[in-house]
Amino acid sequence: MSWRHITIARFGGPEVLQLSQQDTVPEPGPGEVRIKVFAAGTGFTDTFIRRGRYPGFKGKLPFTPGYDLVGIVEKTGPGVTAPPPGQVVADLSITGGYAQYAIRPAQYLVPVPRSLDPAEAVCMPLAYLTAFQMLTRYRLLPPGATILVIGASGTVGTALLDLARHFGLNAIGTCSAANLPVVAHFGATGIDYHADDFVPEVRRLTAHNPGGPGVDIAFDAIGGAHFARSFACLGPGGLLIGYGAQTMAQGRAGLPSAALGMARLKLWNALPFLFSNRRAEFYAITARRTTHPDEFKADLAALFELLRTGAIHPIVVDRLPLGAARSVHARIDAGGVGGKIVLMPWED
């Protein structure tokens, strides 16, 4: 039986994404399962990997991209007792999601309630889990606290805004003018970063905070020198969480700039008494899953329950077939998608 997947034979732009066909369905090995993929998430991290700039993947070519997926277990390999065949699961695959079938290690798979829409469920393993862990695993904020989301119209940005609304937090988000309605949709205050310098604007918006101007937590995936601007938006005792290096990924800054940004995070965290008790952390989802696997599974299960009960509302911008992968990446490269585009491998 033939099946299809996207392959990348060389790093580069969207044109390197190729729709390929295989004649034999893959078989799972020891500790593995074969998943029939219902939905594959797309996002900025996939384009980072496609360019060959992602620190967590410099793997062999060719490969199939796709950082997160939802599907049903069709077959288990030797030694696998759970999940059983017939169980719908989610995985943070890093690569391999843009396919009709995926072979995945069983150890990290998380059950997905059958009542969930696969396209909405696939928003959870990367974007929403990143947002959820950054909001809950570093510092628990009381209702009414204020957060700043840099790049608020992206997949993680919208997840942060959605969860902030659920937790009763006030949110400020930077985005382009075209995406201000996306930020407003979640009840947050938008700042057009092209028209305004967001640092003084954030401090103006928070001028009446009891502890002084500034936000309680800022989330920044831009990286490099941009971390300093986000840090300047913190109020006394505030926390900056960096979780990416988009400027390096897009070629707008080099490794020295990214390294300087990381050095600043470490300095701010090591010497908070020099910076009004403000601190900084860096979050990496794959590293945290390795060091806290039970936490990863528990948090993802909690998100599926929030989705099942209607407490959160991910934005699925489009549901498209595998053959649309090139155009999807071109849209992501252009920026301002406003949510998540999902590939549906079995739809034409």
Ligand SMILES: NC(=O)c1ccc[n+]([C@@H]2O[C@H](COP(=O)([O-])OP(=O)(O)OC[C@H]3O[C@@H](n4cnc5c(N)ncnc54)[C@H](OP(=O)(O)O)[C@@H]3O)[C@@H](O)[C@H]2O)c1
The other form holds:
Amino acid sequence: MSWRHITIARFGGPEVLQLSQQDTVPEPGPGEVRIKVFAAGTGFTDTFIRRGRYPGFKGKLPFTPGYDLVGIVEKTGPGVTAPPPGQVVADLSITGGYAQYAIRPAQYLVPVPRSLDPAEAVCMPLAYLTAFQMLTRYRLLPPGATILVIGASGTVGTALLDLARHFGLNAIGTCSAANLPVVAHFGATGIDYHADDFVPEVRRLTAHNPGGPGVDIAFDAIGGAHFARSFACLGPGGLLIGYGAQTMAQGRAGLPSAALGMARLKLWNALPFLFSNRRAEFYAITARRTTHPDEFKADLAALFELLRTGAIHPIVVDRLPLGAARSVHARIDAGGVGGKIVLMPWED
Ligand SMILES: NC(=O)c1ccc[n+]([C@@H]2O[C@H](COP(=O)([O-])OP(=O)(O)OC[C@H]3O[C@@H](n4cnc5c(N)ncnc54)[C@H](OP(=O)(O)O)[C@@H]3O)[C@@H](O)[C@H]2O)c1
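Next up, the form predicted in complex with the named molecule, please; the one we just looked at was the form predicted alone.
What follows is the entire complex, opening with the chain shown before.
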């Protein structure tokens, strides 16, 4: 039986995404399962990989992109006892999601409740898990605390706003003017970062906080020099969580700028007494999954439960067939998507 997937044979722009056909369905090896993919997430990190700039994946070429997927286990390979065939699962695959079939290690797969919409469920493994772990695994804020979300209209940004609302936190988010309604939709205060310098604006908005002006946690994936601006938005004892180097990924800053940003995080964390007890951390989902695999599974399962009970509401802006992958990447490159575009590999 023939099946389709997207391949990348060289790094570059959206044009390197090719729709390819295979004639035989792949067989799982030891420790692997074959997943029939219902929904493949797309996002900035896929474009980062497509450009050949992502530190966690540089090849081999050709490969199939797709950082996260939801599908049903069709067949298990030798030695696999769970998940069984017929189980719907989610995977943080890093690559391989843009396909009708994926062969994946069984190790990190997490069961997905049958009642969930696969397109909404696929927002969980990368975007929502990143947001959830950054919000819960470093410092648990009490209801009423304030967070700052840089890039609040993105897939991780909206997940942070959605979870902040669920946890009773106040959120301030930076985004482009066109995306201010996305931020307001989650009950957060938006700042158009093109029009205003967000640092004084955040300090003005938090001027009456009991502990002093500034937010309790700031989340920043822009990286480089931008980390210093987010750090300046922290109140005394506040925490900056860096989780990306977006300007470097887009080619708008070089590796030295990203490295300087990382060095700053380390300095702030090492010498908090010089910075009003403000600290900084760097979060990376794949590194944390390697060091804390049980936590990864527990947190993803907790998110599926929040989704099942209607406590969180991911924004799926479009559901498109595999053949739309190029135009999806062009839209992500242009910015301002305002949520997640999901590829539905079996829908034409
Ligand atoms: N460390 C980890 O484990 C981890 C996990 C997931 C993602 N990430 C990283 O997180 C970043 C965001 O991912 P995503 O999937 O949320 O991307 P996305 O959906 O493309 O969102 C990125 C957002 O950034 C905003 N933006 C761009 N430049 C900005 C600036 N100077 N100031 C404020 N906002 C700006 C854009 O907002 P407007 O269009 O409104 O301008 C866009 O909505 C990427 O760098 C990704 O690689 C890291």
